[in-house]
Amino acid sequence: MIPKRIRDIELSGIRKMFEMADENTINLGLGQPDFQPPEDVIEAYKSAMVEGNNGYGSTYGLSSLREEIAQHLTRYKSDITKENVLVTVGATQALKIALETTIHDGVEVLYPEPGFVLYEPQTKISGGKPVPYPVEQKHDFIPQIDELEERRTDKTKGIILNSPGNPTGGVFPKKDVEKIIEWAEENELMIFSDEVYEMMIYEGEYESFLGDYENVIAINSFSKTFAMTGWRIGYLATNKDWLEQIGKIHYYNVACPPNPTQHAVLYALKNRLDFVEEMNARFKDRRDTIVERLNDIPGIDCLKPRGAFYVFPSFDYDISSKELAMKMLDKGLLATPGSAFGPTGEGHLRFSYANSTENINKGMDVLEEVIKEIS
């Protein structure tokens, strides 16, 4: 018999839309860079295999890669070492094992809505009860402490946070990070911080949840950073006690992360951060283009995101986000309805600007045409 916690999980609305598109569709719906990893990083991947790095490795990951990651993270937590880092099969697996280790039956976990589609089902799969909290445009897509407190109960033991946000592009300022940490510490909550877009910031400095508070599990990935979404390498960072326990679940989950991929990622971290800067410069230009185009369309209101590569505009028309997305798809433009990210996302659309400026402009032309028809 299929367990209820599995039976009740639905297929991602993003995937449903993606399956309906064809090769001629302008795809502003999928969240992956339209770049290839640098050629020398690909060569490093090949070399790792040729040199014999094809067997099992450490459950915790390549020691030298963990050291390099820890060095990167000292900007947020000065005393972090490789003993605080576990290499994973992407951020998806990192969040899964973090929840499976720390959450048990009946425990409530707060998660952002609209938010990334994995948060709710992964909490359920771990045996916990997901409880949504709003991240709204009127607050720059930043969670508000009073609204978090309204949803907290005696059973609340964790909170999932995401900055820069998917689907919103919202980035938490330092003051809000500090407030949320203080609130979480007062209530003895575990923080699961999804920091996958940490290196995709267009204004200001990034603020991580890593720091003095010990009950933080920071989750990250190289998928977006180096345009290697199919390579499936990520990591999590936390205190040594939690890492030891998570390491057990990690072993019984995947045994170890893929060996040659880690060598290639290590090379990229040491040698090709310039690629990240160049890619971000392109994304920033595209962001400015799509935000300007969206705000020129009557009935559309779009904040300028400070991070990631998504915009999450609201619209003021008597039509659901799914209906609007389907009308665009009929005319050759794929976007994601806001409702795919939870009921709070209704009245919004998510566009990814991980596509060419030419395609972004073509897509906005389609949106303008659809808006004229419905208005």
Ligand SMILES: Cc1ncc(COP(=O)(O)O)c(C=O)c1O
The other form holds:
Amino acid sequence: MIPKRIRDIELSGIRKMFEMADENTINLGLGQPDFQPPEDVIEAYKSAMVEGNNGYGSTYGLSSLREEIAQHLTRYKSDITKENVLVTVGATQALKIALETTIHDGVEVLYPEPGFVLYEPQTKISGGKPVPYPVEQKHDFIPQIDELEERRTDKTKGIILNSPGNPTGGVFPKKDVEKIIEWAEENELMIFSDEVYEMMIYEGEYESFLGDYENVIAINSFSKTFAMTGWRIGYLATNKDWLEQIGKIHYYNVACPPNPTQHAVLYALKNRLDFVEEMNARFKDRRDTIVERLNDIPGIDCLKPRGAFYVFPSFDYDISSKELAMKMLDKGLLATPGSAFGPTGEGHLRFSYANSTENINKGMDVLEEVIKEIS
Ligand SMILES: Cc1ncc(COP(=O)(O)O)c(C=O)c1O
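Moving on from the form predicted alone, please list the structure of the form predicted together with the named molecule.
Next comes the full complex, this chain leading.
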């Protein structure tokens, strides 16, 4: 018999919408860059296989890749080394084993709502109790300490954070990161920081949760950075004690991360950061287009996010986000209803601008039409 804990978990709302689209739909629902990895990175992948890197690798990941990642992370924590880095099968698996290792029955974990679809079910699967905290447009989608504190009990042992945020695009400024770390430290909470959009920042600097506080597990991925969501390489970085424990669970989870792919990611990190810059420049232009178009539509209010490739406008109409998304889908535009990211996402839509400017404009024409009809 299937345990209730598993039966109660629902299929992600993003996936449900995705299944309803056809090939003519303008897809502003995608959670992945509409680019391909650079050709020489694809060549590096092929070469890795031809050169015989097709067997099991180290559970912890390719040593040279761990070193390169650690080198990159020294900008946030100067003493980080490869011993602090574990290569994983995407951020999805990184977060899964981080929670599985550190959370036990009855422990409460705070997570952002609206927030990415992994947090609630993964906490439950680990035996923990997920407790949502709000991230609201009126606060630029940044968690507020008083609201976190209201939800903290003596069973709270961890908090999941996500900046730049999916679905909101919210990026935490330095002062907020510092305040949250201070509060977590005071209350001896584990920080699970989902930093998969770390390199997709359009203004200002990225602020990581990695630093002096030891109880941080930073989760990251190359999925978005190098437009390789299907290659399934991510990583986590944390202190050596946690890493050793998580490493054990990692082995029993996947044995090791995919071997040839890691060689290609290493090549990309060493040689093709220019690709990320170019992609970001394109995303920034598209962001400006979509934000302007959205704010021109009566009853729609959209912040200009500093990172990732999502906007999360609110709408002031008496219709649910799901109904509104269905009306758009009828006219050939796919976006994700805010409620797919938790009940407090109601009243919002998530648009991904990982699509051409032409399609973004066409999509906004559809939204304009639908809004005229319902208003
Ligand atoms: C915030 C966030 N975390 C994690 C993931 C999962 O990334 P990965 O492909 O590395 O598993 C995604 C993917 O959409 C995401 O948006």
